[in-house]
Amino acid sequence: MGAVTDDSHSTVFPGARWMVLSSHRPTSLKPGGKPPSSQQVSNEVIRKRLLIDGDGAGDDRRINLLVKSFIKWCNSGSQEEGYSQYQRMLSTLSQCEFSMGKTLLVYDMNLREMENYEKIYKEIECSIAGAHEKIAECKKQILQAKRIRKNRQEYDALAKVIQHHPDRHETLKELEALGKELEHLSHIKESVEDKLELRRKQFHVLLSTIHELQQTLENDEKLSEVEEAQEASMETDPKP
């Protein structure tokens, strides 16, 4: 679309003009419509006044000026106001296209910071999971931590308990000691029992021995009685 420029060199874009003109264009109605209430019109103003002032910068201002200033430019009597009527409105209309632009570039930063609260909510929500991920990673090493840690204080009573014993080499040693000492004591247990054998093998025979002693004496006195009874009588017996 081409742009119309005048003697100051100055360039306005005939579509926002064309937007200027359009705004204040009655509104036709239809054959046997009926005309817009009240309710309808004040709607249709308050839509418009939010369309051309989004950001409350005076937009809705400069274009009653512009308005204004076109009726002027259209009612001007000499050439010299119409010219300044004309510089007026291509000012007023620099203005307007330079909010719309600043409207524009704020409506495009507005989309990218959209596009970009987009892509921080999504790497939030993958740090929220990677951060569920690594509590409940974190909680399973406490666990192996906590089982850990039992296992040491368990090994360390363990450890204080065979410290109040000797080492194996030292129990080893002791352990052949009381071997030799046993074996030694066995020996003298056989030696002990085989001299105890002998001396009831020698008593049986003290006894038996001393039982033939008896035996005999009792006999030999026997015998003495019986030759003092014989010697006896053949005294007392006279002879023929």
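Everything numeric in this text was worked out from a predicted model, so none of it was measured. Residue numbers count along the first chain shown, from 1. The term rigid core refers to the maximal set of C-alpha atoms that superpose within 1.5 Å between the two forms. Compared with the form predicted in complex with the partner chain:
- After superposing the rigid core, the Cα of residue 130 is displaced by less than 2 Å between these two forms.
- When two forms of a protein are overlaid on their rigid core, residues whose CA moves 2 Å or more are considered shifted, and residue 101 is not one of them between these two forms.
- The two forms, fitted on the rigid core, differ between these two forms by 2 Å or more at the CA of residue 165.
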Second form
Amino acid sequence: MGAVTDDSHSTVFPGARWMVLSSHRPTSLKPGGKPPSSQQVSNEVIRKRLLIDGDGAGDDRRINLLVKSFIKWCNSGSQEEGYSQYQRMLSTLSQCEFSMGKTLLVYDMNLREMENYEKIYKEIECSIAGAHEKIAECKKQILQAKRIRKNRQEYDALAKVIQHHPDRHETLKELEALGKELEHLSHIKESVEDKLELRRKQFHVLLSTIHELQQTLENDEKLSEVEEAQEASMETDPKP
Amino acid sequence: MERAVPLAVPLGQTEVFQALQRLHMTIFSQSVSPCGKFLAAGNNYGQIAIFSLSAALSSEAKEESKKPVVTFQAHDGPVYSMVSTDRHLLSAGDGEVKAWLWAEMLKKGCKELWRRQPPYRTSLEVPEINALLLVPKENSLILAGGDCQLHTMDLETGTFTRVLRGHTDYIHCLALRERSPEVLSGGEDGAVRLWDLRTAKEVQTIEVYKHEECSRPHNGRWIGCLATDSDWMVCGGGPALTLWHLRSSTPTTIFPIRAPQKHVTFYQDLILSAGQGRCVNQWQLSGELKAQVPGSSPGLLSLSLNQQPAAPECKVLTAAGNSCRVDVFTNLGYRAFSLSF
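Same protein, different form: I have the form predicted on its own, so give me the form predicted in complex with the partner chain.
Next comes the full complex, and the chain you just saw is listed first.
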């Protein structure tokens, strides 16, 4: 059904710049007779209208009241009443316009919110991917750090063992001192040995000289004994 | 009013037997598949069970995901050691090494690919194999165990290439020193011997029990576990768990734990060890105990770190020992759940 204009009052009011789309069907449906599709359609319509304004205390009621008051105004008698009714109708109209404007703004807002959410969703996806990469990076770093820690601990373990052994410098110094002492002592030993050799030789010479002298003296004694024996036998022999 | 009589289901012989078996089970060895999604565990009955780590770790894991995908009888005796190459699982225990294809094992009734026995001196008594070690550079496998020798087997041809003699008592554990291809072996005679693979000679011997700082005569002199990081070595067992600097053969740090440790490994900047107690111990190289996380078995015999690059979501530490359960630690701080035979 199209625009509602009353041919009896052929004035078009400036407030009426929108069409009342009344696809309102009578609520009482004749049983049987009607094809099912129209019933479904009417169910759909009812559902949609309930969705839009289910509580019945809002815009739909206002529009119905407006239509009724318009019809009443068309049929009214006096000028003042008509005028007051006209004013009331205008106010109702403006209220309806206001609520429509509000709904349009809300619709706009919802669209923009959707866009905003889409944007946030994409951002979050990006940051999740970034976080994954960072996690992989950090895992690599952990492995690296573990390797470093292992190396450090190996170093510590070896260092502990090495500490038990004395310092190289000191050992070298001790070795040098010991070497010098050894040399010194060996020199002394050599000189003592030389002296010993010398003494031994001297003693040898001395002893051999004594021995020779002894031999010579013994020989002399033997010779003198033999001579005395010969003299004694010569004295006893001429007696008989 | 009727009293509801509870249904009494008598336990059959098989259930009792299975329950007893699970009670007395010890899991000696573990190995991770090359794809990183499966874990094989070998126990003292000679069975190997394959668990699906990816199923057990996924968000909709149920109780069945913590049970093995497949269990089969692999050896006649206990499975003391297992390693994985990029296609095979090698398991050893009662004197033989057997190879299984990872791709085939998940189907029921798989057969071993091959089995080999190293040349033992006496044919009367077959000594057990305690440790397996893969040497990827020369594609060979080193076996060591009850006959006090290290045997090297070439994986391509299956022949035994060299025999390293030197230990005077059976060998417990092996470790590979990457940079110079040397093998470390630790055994019951208390010595850790380093062998050069190219010359097949013993390069260095460290007699741990002779060092006063770490020897514990009341525990014995056996070396139960070895791990090496090229310049450093950790060994434990009878003597205290000690960190050694290999080039100078000096013990640098002694870890203050009384229980003998049965498995030790280096991980990032930590040393993880497990042994007679219930817990997995985490040590820093300086000797401090960083954490002690209790597991579910009364004693632990093996630790396995799943660091396969193909499955980073299955990067877990698993620990198994004197029970039928394998504990899974998703982050080293706590035990997430346990897989069970």
